[in-house]
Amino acid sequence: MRFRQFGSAGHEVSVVGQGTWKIDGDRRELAVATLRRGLDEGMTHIDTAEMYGDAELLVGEAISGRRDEVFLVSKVLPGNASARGTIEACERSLARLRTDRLDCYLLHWRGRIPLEETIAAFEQLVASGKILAWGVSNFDVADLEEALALAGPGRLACNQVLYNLQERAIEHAVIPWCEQSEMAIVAYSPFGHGDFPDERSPGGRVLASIAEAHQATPRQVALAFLTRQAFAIPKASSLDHAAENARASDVELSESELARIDAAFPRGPKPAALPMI
């Protein structure tokens, strides 16, 4: 597994981690075993959120006895992100996760509560040791600039955004801005939503061809492409799927292969608003 500095958080973090959005709580034992298999494979970056139903409870069970291995991230909903509400939401998340700290805590997306309230609460949580770093999610450049102006340099650890081969909008402005500001980019939904390209599509055939050359899978090739510039947090639905995701970090794409993928999945024009789901 490859590791990379996670923005200003002061940690080396696995470039491929584990997402938990829509994790299958009805198959609790499998969900927990899959997360643990991911840890065994080196995917120590686990992402969750208070919005994700029982996900925090499942993560708490999965990391029991292994907390020090994990770079643990959760998120506060915008409606809870007031000065007091942020702290209360964090404490609820800590209780569900059965831990005394988060490695990074994110504002899930921009809401109506002024950013200065949320940032002040984040800094209070840092001072109390309940979180070690904080960041944002679904922020476009204008939002990032406002947050940076309020917080000062070196405080925002990451921006978690929608990024996959079929949705590359962040490459226009968000990635360059974050790189310049030494802020980590985290790609959620790196395989899309049930629309990952198969071999019936031209792009799918390109991925399959490159995968064959590396004795890899098309999904591993996709992750290898995305993690050149971002951390990725795919969700796994089985033990084998977790192992497949983890081993994507072993795939090293050549310049010609990168060019083929770029041509097969063009990023398109810059959108008026940052895509999010």
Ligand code: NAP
Contents of the next structure:
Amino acid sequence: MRFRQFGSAGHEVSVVGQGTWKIDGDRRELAVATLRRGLDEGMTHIDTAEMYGDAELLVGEAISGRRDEVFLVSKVLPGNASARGTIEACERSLARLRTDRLDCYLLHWRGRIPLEETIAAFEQLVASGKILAWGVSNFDVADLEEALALAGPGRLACNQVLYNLQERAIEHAVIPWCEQSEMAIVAYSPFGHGDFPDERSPGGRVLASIAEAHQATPRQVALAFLTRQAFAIPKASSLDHAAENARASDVELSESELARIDAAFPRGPKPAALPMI
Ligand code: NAP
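Alright, leaving the form predicted alone aside, put up the form predicted in complex with the ligand.
Full assembly next; the chain just shown is listed first.
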């Protein structure tokens, strides 16, 4: 597994991590075993959220006895992100996760509550040791600039955003802005949330041919492409999928392979609004 500095959070974090949205609470044992297999394979970055139903409970079970290995991220819902609501939401997440701290806590997306309230609560949580760092999710450049102006430099650890081969909008402005501000970019839905290009499409065939040359899989090639600049947090529901995703970090793409992927999945024009799901 490759590790890289996670923005201002002060940690080296696995470039491929584990998502938990829609993790299967009806198959608890398999869900927990999959997360643990992911940890064994080095995917120590685990992403969850208060929004994801039982996911925090399952993560809590999976990391029990292994907390120190994990870079644990959760998110507050915008409707809860008031000065007091953020603290209470964090405490509920900590209880569900059966831990005393989050490595990073994110605002899930921008809502109506003034950003200064959420940021003040995040800083209070840092001061009390309940979170070690904080960041945002689904923020476009204007929102990032506002957050930076309120928080000051070096406070926002990351921006978690939609990024996969079929949705490269963040490459226009969000990635350059975050790189300049030393914020980590976390790619959510790196496989397109269940819409991964297969060999019936020209792009899928390009991925398959590059994968063959590396004795890898098309999904590993996709993750290798995305993790050049971002951390990726694919969600998996089986031990084999978890292991496959972790091993993507061994794949090193050549300049010509990167160019072929770039041509097969063009970035497209900059959209008016940041895409999100
Ligand atoms: P995703 O990771 O792009 O795709 C998940 C799909 O890929 C599932 O159907 C999964 O199937 C399949 N898959 C995973 N590994 C595979 C493998 N090796 N071989 C074949 N299929 C594989 O979708 P996502 O869950 O939307 O995104 C990932 C995470 O990002 C979420 O879980 C969540 O933590 C985060 N997220 C954040 C936001 C936000 O607003 N901040 C929004 C969306 C997502 P199986 O389940 O059968 O393995």
